[in-house]
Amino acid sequence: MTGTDAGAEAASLFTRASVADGPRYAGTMSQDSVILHGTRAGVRTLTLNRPDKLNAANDELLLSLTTALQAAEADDTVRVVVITGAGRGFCAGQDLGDVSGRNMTFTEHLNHTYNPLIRTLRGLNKPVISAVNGVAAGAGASLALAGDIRLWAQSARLIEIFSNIALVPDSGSTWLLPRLVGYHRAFELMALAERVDAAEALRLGLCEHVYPDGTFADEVQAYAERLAARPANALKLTKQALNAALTSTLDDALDQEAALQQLAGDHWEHREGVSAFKEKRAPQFVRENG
């Protein structure tokens, strides 16, 4: 739940992790007060906008993405989602004077705002892509690991530092770190609250790729344009399948496969993609209607 006091300490650790600009992804924009919407080329951008802060989480800015990813789900024109930051801040977890003297339990703001916000994403049935363009601390730092796909500028920083203020890593963080590093490195980093900059993120593989600032947001864009061409449905039934084998055996991942597999062969697209393969062109994915 917590990274920062309305990102302050964040801010004294990492004043140089941040891309100067700010995001410049989507062509059409919109905005509700804390999330940016963006969309092109079937990339729907939500850029997270309390940039003074670091963009610190408050209940505000939580809903306002679940909504959000919700929307982009059900939007057959959305194919791939990237989540970001404006300002020099991914995000900078849990803005504490959001909370301060709140009559909530640390367990009801968690099952409110965060564990909603996590599973919706996780098991959103499109492409999501973590563009961590800045600092990722806290809860801030599960949403940077939460996605998909996690891209990365070059100054920008992670650190779980939960135990500066003696509390547990939260927001999944202890679900999806020790499957990216192990139990122990995860230990360790959450532990000593550790900072991660890009170079060791990307040798830990807590990112695919690494971007400089001043390409980054492009770099993000052509990116998601790449998945976004892919197709739709066999990525959606291969998130599933992925997801299910983080907690199955092998024989129930070979069910699920099997299962996922007929779903995906009677799909338009696997036509299509054996028709290019035959008459030696590139396989068409996107249709106009969606």
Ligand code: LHQ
Second form
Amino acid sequence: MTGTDAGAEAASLFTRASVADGPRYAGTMSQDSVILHGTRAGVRTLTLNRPDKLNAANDELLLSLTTALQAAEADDTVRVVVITGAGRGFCAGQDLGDVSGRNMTFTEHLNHTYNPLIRTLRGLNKPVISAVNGVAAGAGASLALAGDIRLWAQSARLIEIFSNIALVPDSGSTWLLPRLVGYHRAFELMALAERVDAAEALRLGLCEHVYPDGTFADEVQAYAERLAARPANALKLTKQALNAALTSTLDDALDQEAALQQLAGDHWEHREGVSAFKEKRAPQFVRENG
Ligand code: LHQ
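Now that we've seen the form predicted on its own, could you pull up the form predicted in complex with the named molecule?
Now the complete complex, all chains and molecules, led by this one.
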């Protein structure tokens, strides 16, 4: 089976499974799927599922994850997406057992799998949480950094490991990491492939929160549900504004804010927020028909 076939098959399995899911958890595509998914309280959890290899990425995993993100985008009941790993790893990057003998160049490989994944994730109109339960290395580190919110388990660690095998950081790391930690720290992390533990990640701004391993999944779900209760349209526009501002001038950002504020202000969420304030009650931003 080619990577594309595998992705297409996984996609059709996903569609069937998500229709049958219902509102509670346990909506897995199949027991041996490389991406497990469940939905609870507006939170779609996508679990990389190759635990014996620390969820190292093969084409099927990458294409299935991209498809799963697109399906989450299209599903109005999904307000937040969580990406996490099965077992003791988050993602050990490219499956190094899967690269020899492939009839693709490195460039083609990235353009076929990793780059569409990162573009889909960063462009998703819903918040994505990278729930980093264990080691995140190589492209797995890029995935850990790419979420809008990064939650880590205490034992998680991140390694810009590419230079160990004499490769260049990819999947967005060269763009994102220097924006997070500055050029010099990014270069050092990449050149020495030093391991970053949870305390250091918090200090460097590579994650927002660290939770004990034992309660990590529950903490992630609780955090995601808090996010899911926030105004979805306003968060979508905020994500668009921030992403655009990362590469724009102040002038452009001011224009962008003025345009997006109109879209936010015309939305029922804004009227609900103002009414709730005046009536001294909590706003209700979750509605049946969005
Ligand atoms: C793995 C892997 C793995 C296969 C652990 N592959 N089996 C893009 C495009 C094109 C080409 C190349 O790359 C890229 C982007 C990239 O991501 S490049 C970076 C690729 N990743 C790596 O170089 C990481 C390799 N892994 C490691 O260095 C270690 O496994 C880490 C530091 C992640 C974790 O170490 P430990 O906690 O000591 O675990 P372990 O090494 O014992 O691994 C557990 C098992 O997982 C083991 O299998 P085994 O059968 O012996 O139990 C590993 O072989 C397997 N595994 N990473 N990337």
